[in-house]
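Below sits a lone chain in structure tokens, taken as the form predicted alone.
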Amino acid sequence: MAEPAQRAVVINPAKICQPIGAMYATLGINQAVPLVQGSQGCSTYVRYQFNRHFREPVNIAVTSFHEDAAVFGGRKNLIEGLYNLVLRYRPRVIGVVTTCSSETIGDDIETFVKEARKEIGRGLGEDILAQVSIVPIHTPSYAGSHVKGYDTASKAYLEYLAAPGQPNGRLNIIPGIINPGDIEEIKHLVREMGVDPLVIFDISDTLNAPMRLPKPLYPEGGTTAEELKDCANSQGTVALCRHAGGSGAQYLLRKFNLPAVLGPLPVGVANTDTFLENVQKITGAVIPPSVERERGILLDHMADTSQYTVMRRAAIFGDPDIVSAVTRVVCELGMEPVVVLSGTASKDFTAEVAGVTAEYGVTPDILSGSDLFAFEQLARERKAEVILGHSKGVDMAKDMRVPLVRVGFPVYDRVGLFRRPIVGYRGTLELMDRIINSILDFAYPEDKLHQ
């Protein structure tokens, strides 16, 4: 195993900054909108990688720091952005979420946002002011990464809304960055256990929203400021994602005594397979025949196609819980991982790896919190046949003249593909046919059948 080389700069991050993560994490609660406290860009530059993600266009708000904010502090900026978008927007939840500039100066948000809500109470009234909820989530945008950032707001959502009240028999989810399509798969397993999901930060709908005319203010659907109180009472907590989320699941355990369990993200069948005994656990429900043959057809199909992938050497790269459980994957349709990075650090990932690849004998080079140029170097040494991540791995591939199978976030080179699980066997069975086909087109290219 490899340890991230020492260098004095990173060329190539597999990460994204803190406040995207919180940024997603917001857009999963109906009508919420993120205020981000910093400058224009750092809003605009997520508000674009949303839109080449998911090809929907996002509410981010800004309290659009200059040269004066950086001086005097955000203070005004805050307030007065914090009364301006509950007077035109009327949103049921806001996420102040902070940034480089406004951590660096020491803003304190905890009082600002005191100080807006009696501007607000004030300039608006008490009855406008009772409608919403505003959440502080501190993300400096110099530490950690988007899963960092995610994870921090899972906690401070949680912490500011949650109470305690009647059981309502339901299960929560923390979905963790994944696509909406994967939290369909996940809503789709659990329902058929005859368990009703709580998706807590559920972007399902609200990322892939219908058209409508004229334009709603907001998407339909989002875990709502309700059910968020009300996830309090709920039988217990999986957070699918243990990097990102699981701080949300341990809050809820330790304050409330709900049953928390972390990971692992439920790609592939053993994965799959401990999620839903995870779930049988804390609920006691009993996982039906419909979902056992789902499992069934995806052995057949591993036993179909088990010709393409034996021994094929493959490099994965991107967030710490879905590189782990692709890892899994890859080894249980016979191939070897040679390299596996993580953009984001870990010791809770390097040791996951390194198990898992116990399992199976093999011994890759496993990165934790390196970049992509180490990556590269590694993949071309171990000699990767194939390079699972997202879009940020295009030109490597290319340079490489190797197949990229796009997983994870952000992927902006390819359109519907958030719309189309990798969880779940069912998901997992699309995972493996973007494997193989993409190994086939670099196996038996156009020009070579027509020689």
Second form
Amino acid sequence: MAEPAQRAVVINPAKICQPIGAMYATLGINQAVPLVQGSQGCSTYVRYQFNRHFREPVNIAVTSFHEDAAVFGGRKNLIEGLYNLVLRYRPRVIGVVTTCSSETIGDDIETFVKEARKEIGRGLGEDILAQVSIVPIHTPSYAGSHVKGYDTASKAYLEYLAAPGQPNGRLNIIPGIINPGDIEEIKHLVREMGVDPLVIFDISDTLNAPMRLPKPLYPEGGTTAEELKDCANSQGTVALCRHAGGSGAQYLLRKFNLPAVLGPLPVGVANTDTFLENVQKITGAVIPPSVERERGILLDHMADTSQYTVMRRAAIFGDPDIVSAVTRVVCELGMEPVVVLSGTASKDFTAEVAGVTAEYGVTPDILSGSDLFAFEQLARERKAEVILGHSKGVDMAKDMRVPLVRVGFPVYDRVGLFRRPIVGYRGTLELMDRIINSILDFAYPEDKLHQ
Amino acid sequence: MSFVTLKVDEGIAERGQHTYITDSTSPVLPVCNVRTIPGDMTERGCAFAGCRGVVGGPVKDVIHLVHGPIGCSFYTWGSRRNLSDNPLHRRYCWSTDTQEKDIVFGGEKKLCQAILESAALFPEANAVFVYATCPTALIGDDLDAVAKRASRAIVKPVHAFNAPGFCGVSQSKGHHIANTYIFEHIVGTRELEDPTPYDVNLIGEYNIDGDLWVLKPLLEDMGLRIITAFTGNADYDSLCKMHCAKLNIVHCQRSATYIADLVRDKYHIPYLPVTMFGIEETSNSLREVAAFFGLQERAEAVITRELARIEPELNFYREKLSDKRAMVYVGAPRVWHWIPVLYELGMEVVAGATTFGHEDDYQKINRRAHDGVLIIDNPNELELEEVIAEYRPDIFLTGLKEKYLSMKMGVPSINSHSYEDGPYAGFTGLLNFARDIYKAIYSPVWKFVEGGSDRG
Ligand code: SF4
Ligand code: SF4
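And the form predicted together with the partner chain, for comparison with the form predicted alone?
Complete assembly follows, chain above in first position.
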């Protein structure tokens, strides 16, 4: 079977488009609205993905390109769009998210934004204008996936907003495309160490909002514009996902000399150890007994359940940082990763995963930038017993008669997973339980469990 | 004059003529099928969505190859629940995954290659449908030329649908383009081997959550044979033979009257617009179809049988739903399809809206809705919020995006695009429809929502 590298057609992609990544980041900002500079599909489809994964409404606006914009460019659309958005929503932050069409046409977004600011100031008043930051984010999907989109947004926001001031003693965390539950868990760990986390793009409240009337116009929470400004004054930055947020951390390093740590995503024992050590290195805080206890509980559980996991063949797909961390967990559980796929092409994903698996003496097929069609073929050949990935793996799992353990984005065919962490010791425990219970539910003789 | 201006639209003159209150003594039509104001949080999608997602997508035995960057393909992969009985359908997503160099040098070669590869990998597919997207249309890729070339090479039909997202003002334009294309290039290319006097097509029926599978037996039990549905669970071959029908029955009259018109004009096959939701409308529709063929008695037998089957259970829901106040916002036709159904269930309709309705949709709404119903054309998120807060309906029938908005505001909602647990069409569907509304309204959760009304 031809690998997509040799195939022109991509069949069953394991990646989405740049704008959705940029919007993922934007939705983690307090009172922020992504404004999609393009046609309506590029925004409506994205909203739908968020709605189905988080079961939440999301505020996303669009400049509605039609034929005239396709011919003459999107200047009028953007100026009018920004004006209307400010008139109606008074957002603190607007992320102008470009699309394949506006980039193909070659819209001069920066100039259009300047013009729009003038109009807003004239029409709505300078004080209203002063309240809103408008940040262009260039996200043509023909040059990268959702992972890159998030990464691009992380840099764009910080370039635009971060400003030097008094040291604030906080630790910046750029989460990447992970869930509200993961962010909660990271905050918990950092706080246990006595450090105040400043999560940049904090979707933990904005995309997991309570039902409480009256509904506010914007969901509560999210990183405030002030915090985005202030993150130049933190002690350092940890980008949990190197590919999604790493550029933001590097920018803060270059510009403000903040120590930057890029990954690994703290899933599993070793990666969580590394994360805590990194926090320690940057802030000088010590790892408290409470966190050591969490680690001990994880180890205890790993020992209790290794009969179910050791030697079990797993196939893993999704975003590079998540996949590489989950591969490590799978190895830590004594399972054998047989196929590992990053849907987003990455320069160092293959070497990274090969490094992890070499430590454990296993040799999976590693695919970078390939599709689920190729992945499925290999997973069958190598007789995977469990698949780890998002909801798009469900058909192959059914056909192969193996369980799908849902990890990543989007997960729309199970409830509540976005609320539960897979990061940290406690999150790893959750992920382990998910893996083991799926195996037990699926194909394990009941009588063997009557112990 | 019964136009109204919502509070959130004050200062936005363009929105003034989109909102009105029904009034049978002096009915008005809103400004509709016009462009959305930039900066809106619109529910509208793109023409590509209408073409690929709505009309083309349900065809079950072809390769749906999207020529564009990955997003446009990913988003249309299995997201609309147009079910079929073909395992090839909905399980796969084909894309040319346009890259920067394709944008610069053109993507035709890659497209051609992708068609050849797909056809080789999936020999069971009977044709290839290729869809343009905004970026590949902007760079001027000639999909028709590639399709012709590729078709000769794979010796199977290859069709190019040129409905990039930016054309028209909504998905509606994509419906139109797909209709015209299928009529011009597919319909009439093969003949039915065994025509009967009772052959029909069911047009504008996409088998959402199995709608077709409850409608088809009704027509068959009356003695009719369905050549094809356009396009729910349709195979390529049957679309080619559409012109052999004696009558076209048109269900979704927004997305598919185009092809019924074209077939009538060229092949002199009449069509009948119908509503197959709710008892009265479904029964009347079956009667009208039957009258065309002289099958009235059989229709009555089917109707009597179905009513006997559903009435007992339906009475329970009628009692529970009586006087509940509904708001309904979907694409367009289902608004006027469902208004009488809601009345039939004893419910009141307080507000309605369409995403991409044209004048004829609003005419039908005006005919079917009682006086005093608030109607909005192409509402945005803020307008919906205002209306939900003002009217506080007992149920909001709408799509997934607005469903979560509604519930956040303490108002129960069901997914009315793809359904919760359908089908919703026909007699069987009415039970599901009523049950899903009941489940939403009577969920005990609403007792706990402070400021929400205790409905149970
Ligand atoms: S055109 Fe680009 S931005 Fe729009 S949906 Fe397609 S891939 Fe995404
Ligand atoms: S790029 Fe165009 S065709 Fe693709 S989703 Fe966006 S609007 Fe639709």
